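Only one chain is included here, represented as structure tokens and corresponding to the form predicted alone.
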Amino acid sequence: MKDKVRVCLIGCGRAGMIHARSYMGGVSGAVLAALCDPSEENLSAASVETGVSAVFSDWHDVMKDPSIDAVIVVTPTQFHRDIVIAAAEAGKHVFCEKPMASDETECDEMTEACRNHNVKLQLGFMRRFDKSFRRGKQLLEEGTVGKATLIKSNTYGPSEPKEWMYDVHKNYGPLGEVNSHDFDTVRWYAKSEVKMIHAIGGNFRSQEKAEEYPDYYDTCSVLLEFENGILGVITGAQYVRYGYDSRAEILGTTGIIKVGSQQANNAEAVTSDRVIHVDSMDSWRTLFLDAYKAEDQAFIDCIRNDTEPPVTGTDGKMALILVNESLRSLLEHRPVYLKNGLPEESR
């Protein structure tokens, strides 16, 4: 094994440079080696802020580089099937953003790739490497507030679509676009799967988009029972303007867990007028910045340790298809029935 894990960034805008900050000095064990982006403009910025020289506008010509280890896919969600496969057949081992692909085929043909050329998968659901979410896991299996029986998970995001956003047809709508997390929430911690999901959602705060847009929905709830009973209820929104918004809850036989909060701080301030006054959490990248490395650290570890990835293409092929049900339980008025966690076509 190499001193240092060489890595290349796919993928250098919002959601990339979390990665490229981490690498810088926080991961033990790994170096930032090279970048990756098509825009000349993400690739300079990107440069400039990390120092490092070595950039590719072209993904292909990073698997014809032997000096990479490893690979961090944080591109838009159709690249990431060819660039996995190409990475895995070139013998880099990958850490795959969500979603993990486009349907439930490529995630199977990408988990396949990367098990026959020994390399490892890792698939980027941070919440689960996020201290509160994992405290929560913990307190649930230690039996501290006896047998789970409901799980929630929420998160409301506080952005103005973007134009792309609305066809839910190509993108999901806040069930893929903020829920995803949650899926792969309830799942982890009633570890089960799902057998049957039912949908709805409505159009709250973008009435201008609706006559162009029927079928967008900006606000939605997700009912779901998993095969070993328990119940989970996702709850999503776009555009609420106040913050970014996540949390979960655990309801147990004797007692409650509940998980992080909307608060940015714990100071909060009460005036003469008995009003209280706190900071509302601003983004996902501030409330996960540790949890964004913590994530990362684990990826370069099962390399160098030769070990099983913390979250695996299972997970990420499960959340997809939970993302996949609840778009079609919704635009179809009806519950969806899984068993072992997949739609009656895939079985």
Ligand SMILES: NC(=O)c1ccc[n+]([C@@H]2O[C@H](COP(=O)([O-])OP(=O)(O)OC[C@H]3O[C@@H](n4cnc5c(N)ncnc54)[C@H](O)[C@@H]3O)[C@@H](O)[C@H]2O)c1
Contents of the next structure:
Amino acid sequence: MKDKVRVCLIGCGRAGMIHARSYMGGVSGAVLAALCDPSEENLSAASVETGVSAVFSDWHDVMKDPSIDAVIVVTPTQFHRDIVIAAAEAGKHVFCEKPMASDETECDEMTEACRNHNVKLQLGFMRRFDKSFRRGKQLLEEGTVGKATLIKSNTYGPSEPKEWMYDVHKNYGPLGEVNSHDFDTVRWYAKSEVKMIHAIGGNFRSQEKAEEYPDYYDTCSVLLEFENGILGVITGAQYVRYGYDSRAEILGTTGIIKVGSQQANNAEAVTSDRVIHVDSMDSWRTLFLDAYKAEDQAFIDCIRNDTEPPVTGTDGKMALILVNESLRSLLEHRPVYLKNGLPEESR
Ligand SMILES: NC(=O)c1ccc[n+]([C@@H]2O[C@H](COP(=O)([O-])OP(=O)(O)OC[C@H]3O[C@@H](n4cnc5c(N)ncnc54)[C@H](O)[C@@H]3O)[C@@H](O)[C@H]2O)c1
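Return the structure block for the form predicted together with this ligand; the form predicted alone was the one displayed.
First the chain shown before, then all remaining chains and molecules of the complex.
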């Protein structure tokens, strides 16, 4: 084992630069050795910010460089499959952002390539590394509230949707944009696969788009039933404006665990009009900053210690299936049934 795992970041956009900053801030046992992005502008901005001078404009060239041990794949999702498989074939360990790929077949191909070439594959569900979400899991597993009965997870995002997001047949809408992490969270807490999904949604904030995009929804609610009997509820919304709101709740047989808060900090101002003022959390980038660092460290640790990554390709695939099947349920106005977590067609 080399002194340091030499990592190349592929995709230097919003999420990619969060990982770059983790490595710059010090992921022990690793060094950010190279950057790759076809956008000259993003690549050069990333190089200036990080001081990393080894740059590639084409990810195929990264695979030919024997000095790179691992890649962080943070490109638009449509490229994940090809890049991950090529990295595996080149013997490079892979961290891949969620959503893992475009469909389950691609997920299987990626997992298989990494398995066959004996490289690690870790998926980017950073909530599993967040202090509060982890503590919730620990309290549940210690039996603090008895047995789990109902698990809820919500994500509401502040931003106005980009034009491409209105077409939910090409993109998923909030189920994919904001809720993909919630699906992973409830599955992680329940330790079981989903057997029934019933999703409903509506467009409340972008009525002017309703004629052009009749299936667009900005708010949704998803009922879940797990194979072990636990119930689940996921709610999602886009363009809520008031801040980034991500919380979870585990109702047990003897108590309740509440995870997360809308407050950005613990400072309050109480004014003479008897109003309490607190800051609202602005973004996932603020809320989960430490979680991103922790997941980057976990990836390097599993390479160095030759252990199983804490979030696997199977986790990536299962979350993708839950997003897809929830959208199917929402658009077809009916419950959808799964077996062993898999949709009917792939059984
Ligand atoms: N874990 C999370 O919470 C989280 C948050 C945001 C985004 N993401 C995921 O990260 C991925 C990237 O999203 P983003 O918001 O950073 O997008 P972005 O558009 O900000 O950045 C994508 C970057 O990839 C580059 N790129 C495009 N094609 C490429 C290619 N073929 N090879 C290399 N680079 C290429 C683009 O030039 C751009 O710099 C997506 O899969 C997204 O779903 C995850």
